[in-house]
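Only one chain is shown below, in structure tokens, and it's the form predicted on its own.
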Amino acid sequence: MTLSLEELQQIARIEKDRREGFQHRIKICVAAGCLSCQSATLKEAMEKEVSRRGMENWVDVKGVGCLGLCTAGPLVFVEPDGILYQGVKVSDAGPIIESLGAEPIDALHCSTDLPFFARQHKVVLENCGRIDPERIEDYIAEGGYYALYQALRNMTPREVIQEITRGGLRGRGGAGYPTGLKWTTVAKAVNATKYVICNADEGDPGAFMDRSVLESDPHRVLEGMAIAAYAVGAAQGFIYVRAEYPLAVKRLRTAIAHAERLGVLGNGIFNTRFRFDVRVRLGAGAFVCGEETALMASIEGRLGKPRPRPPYPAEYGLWGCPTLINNVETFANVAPIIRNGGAWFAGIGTETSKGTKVFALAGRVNHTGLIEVPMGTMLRDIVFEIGGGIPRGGRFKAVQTGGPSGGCIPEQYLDMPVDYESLAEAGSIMGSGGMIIMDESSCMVDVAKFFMEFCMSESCGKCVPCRVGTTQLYHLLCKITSGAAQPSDLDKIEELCDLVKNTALCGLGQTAPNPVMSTLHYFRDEYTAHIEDKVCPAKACKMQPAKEVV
């Protein structure tokens, strides 16, 4: 079937009327973080309590996506009262129902005036915690698929790309390549068959941004992919997602089925000649498959190993055809830009880093969770305002951004704006958005060793610099943390880092030395203490022999 604008608007009206028919709406987070705290059981208990009291006609209980403050889950939001409850237990179901329309329960109440909520600017996450991710009607009621209609019926492919370019959107998966420029290259490619790929192979330790978006608002990603496909001339899309994200996979497949049923995916979308199909492909957990050429090899059914570039995927990609690859967050920005205009998006952020950025705030910080802030927000504000500072009044030591590909930024950069250029200048990268906070209990040599062990284990082994270089770097770091190193080992580490960075085949190897180089640059005294004094200043290293590598 195909869907008309009138039918789309009717679905939105019916859903809004359904919502307004309830005096109270109880929204329970059923994203992975809260589900691990038994929020599914809590939802069942809340539904039973409503049924037992005969309140089904005026109290609506529904599961929603991530509400952000993962450290305080399970989270429950009550509308229209605007009350947020934290750490809710199954036994709290009755008292919460009892309190509807009255004073909130003080023991559970979480103020939404906290800087964690007040300092955010949500574009990608605007629907997270508001809609049921398994109901397309909920998404449509929030303006879903209107941007796709506008693009297909009122804009040419070139105008769509111009709007994305005007917004200044840069890829949110790593290096920040201009999205409009990448789309233009694929659109200009002369080939009857083109593909669009959403890279959801999020593998950085401590990162959960893409997973949360897919679990909370999957239709936003599908709509962004469809708009991109129209702009570049593609008819087939793939979402490459880690098999370790079963909830995200389940909700993606449900969303695709619902979108196909309504006709916003498939043939003749919105009564046009445009056709777009999306399929999910599961990754087996290889970190290297986050690299686009390895990812494409995996989709094709081959071993996920990178190949030299050029040619780039925009010219020679999936099955030799021009292919557009963006990550989850990049596609999630597309519909808002088309809906509100490129100038609106360009008005957020900095001169060269437009829009917002989603971060997974983790580590030694009071308020861990999913956040979205304008580009250029000061690091200090993220750590001490939104994050609530270091637990038990501890001292901030460093923040790791960009995962294994990034670097550790010390205290002296707390007043640095968080954008692409500033992070690069400090020796790190934006990456996909992992942000791990560390205090004085963290040994920076041990941190470097942890990330090097990760890169060593995840290396595909295709090129010698990465396969051998990361292994040797790991062994040298083990020598240091075990108290067996000599001063000359630091020279070997610096030489190896330079060699691996400049000769490895793909991004994994080229960026693997970053955590080592940044910690060596900013925390060289800790390396020296391990080598010369045979002590770990953070008291984290047990000075044990190096781990054997098979």
The other form holds:
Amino acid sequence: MTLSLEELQQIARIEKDRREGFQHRIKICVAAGCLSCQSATLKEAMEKEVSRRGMENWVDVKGVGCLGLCTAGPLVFVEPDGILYQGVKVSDAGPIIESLGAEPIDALHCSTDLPFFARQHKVVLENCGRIDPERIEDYIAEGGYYALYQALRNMTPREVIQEITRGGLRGRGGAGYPTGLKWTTVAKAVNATKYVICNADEGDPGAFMDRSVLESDPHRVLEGMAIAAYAVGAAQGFIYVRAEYPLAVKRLRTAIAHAERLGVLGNGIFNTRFRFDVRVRLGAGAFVCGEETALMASIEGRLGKPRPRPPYPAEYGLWGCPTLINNVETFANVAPIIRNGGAWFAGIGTETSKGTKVFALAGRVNHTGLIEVPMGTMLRDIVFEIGGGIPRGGRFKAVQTGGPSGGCIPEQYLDMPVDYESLAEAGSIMGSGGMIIMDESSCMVDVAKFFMEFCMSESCGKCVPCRVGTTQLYHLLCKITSGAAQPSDLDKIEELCDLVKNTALCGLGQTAPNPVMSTLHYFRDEYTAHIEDKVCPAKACKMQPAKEVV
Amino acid sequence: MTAADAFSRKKSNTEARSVRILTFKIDDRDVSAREDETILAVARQNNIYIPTLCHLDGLSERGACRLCIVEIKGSPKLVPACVTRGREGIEVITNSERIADYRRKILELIFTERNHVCSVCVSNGHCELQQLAVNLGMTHVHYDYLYPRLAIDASHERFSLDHDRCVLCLRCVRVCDEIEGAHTWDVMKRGINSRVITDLNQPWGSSSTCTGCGKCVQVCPTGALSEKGKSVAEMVKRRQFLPYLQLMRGVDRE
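Following the display of the form predicted on its own, present the structure of the form predicted together with the partner chain.
Time for the whole complex; same chain goes first.
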């Protein structure tokens, strides 16, 4: 079955009419964060309340994706009045419905004028918290799959790639490789079979950007993948999701089934000869499977271990075929670029980093949650304006970006614009977008130890520097935090960091020393306090009293 | 078939195919190479020593031990010689001070990982790891030994496996899979907890896939796999069959 433009527009029109038919629309966040505080029960209670009052025909209760302010869940948004309620309990269902059309309930009301909402610029998350992720009609009503129609019917593959290149989109998985260039490379590869892979193996501690996109707006990723497949000449796609995201997997599968039924995936999409199928593959919990060559090995059914590159996946990828592999957020940016043009996208952000970036704010910050800001936003604005500052009057100490591959950025860099280059200059990386904010109560040696322990246990064990080097580093850091270290241990740490960084096989190993190196660079005095004075300045480490040497 | 495997595999000689010949420099010496030859292969042809551990002629490449890292002038990145092909005009440096230092440290890390006690090892004096330490001038280990508690599998009637000496080069896994075709060996767990296993981590002696050919024992660089009945320093590995392995795999002998 194929879909025509008229049919697509008709679906959108019917859906919009349906929405207009309701006087009030109650949107309840059913993404993972709010679900964990019983938003599913809340939704049921709300539905029951509505039917008990016989208001089904003019009050619409629907589950939507992430509303962003995860710290204050469960969140409920009432349209068309634009009222956001936070921390809603099941018992609040009745009062909220009673208040519809009248004054909002003050106790639950959360102002949407907060900088948390006002300072954001939503491209990737434009539908998050607005549409029901389990209904394709909702996505189409927001202009969904129109970009795919545009690409397939009115553009050549080369024009699609040119548009992406013009937009200046860079890979959102961490390294920031120019997406247009990657697509060109795969498009130029000569082979009958090519693949497109979406990397949704988000494993950084404290990161949940990809998860939220998949849980809130899965069709956006499918549409991006389909456009990419058309541009590079692939007919088969895989989404590699970690099994720890069961909700994302469920919604993706639902989305794929709906898309296939409607004909926006499958054979002859929009009456063209273009064919594209998507399969979901589950990861079994190995962080290293986010590395592209390990990910492909895992899809092929082999051990999820990286192999040396070159050959790069663009030339020799899945089952030896040229393969395009991009991150969830990268694909989520594709449809808006095609819809609005590359020039529009290039107008957002900085000279070298275009567009917006989604960050997961976590740690010691008042408003934890999911935000999207233009590239180049000052770090200070993210932490103090959008994040609302440090709770309980604490003092900002550092922000950790990029997960176990990133570094800690201290206070003096607060007025730095957040883009790929600046972060790299400060000794960290953009990474996939996790931002963990730390105050005075965090010991930087302990933070470094935490990430090193993570890298040690997630090392695949293939190459020696990563397998043994991270273990040695972890042991040395343990010695420091327990007060058993000597000054020479610090030299060993620096030596080992340099060794692992320069000789490890894959990105995991090469970047594993980053948290240690950056904390050592900016907070060396904390390390020396542990070693020489046997004190933890943040009082986070349990130091053993110094033993007498006999 | 692994990626690197297909990458290095040559098509049969009967198939007419033009192969480009490159010239570049290794340690200031001009060398010529086919475009599908690795830097390691070319260096060996020219008697330039590059230390290796996981590499073995005739088996697929893993690029995992990182001892064969070399520098390419003008690039800050170090590349493993065993999986990197030459390119026209590059200058490869195989033994700068920086590389020698890294190699020694990597070797030290290998020694700290398991219990490599040469004086009581069956392979003492015939061990590739020991020889590497001599060649690279590794006189002592300045990292802490990890001293893991590991078991010995002596359930096989002719061979035994001692994890204390294993360096996880996975030659045994590759030779069993690629040459013998049994795929008895594999590796379980990850990171520092990786172990080579037979079948699904069953005792070697009870393995239903093991053919008892002993290739794994002969290719093992250390005393991790040895023949029973051999005492300290008595285990000499016989690699006479290796040229045949190469023929079987269609790799030219140089």
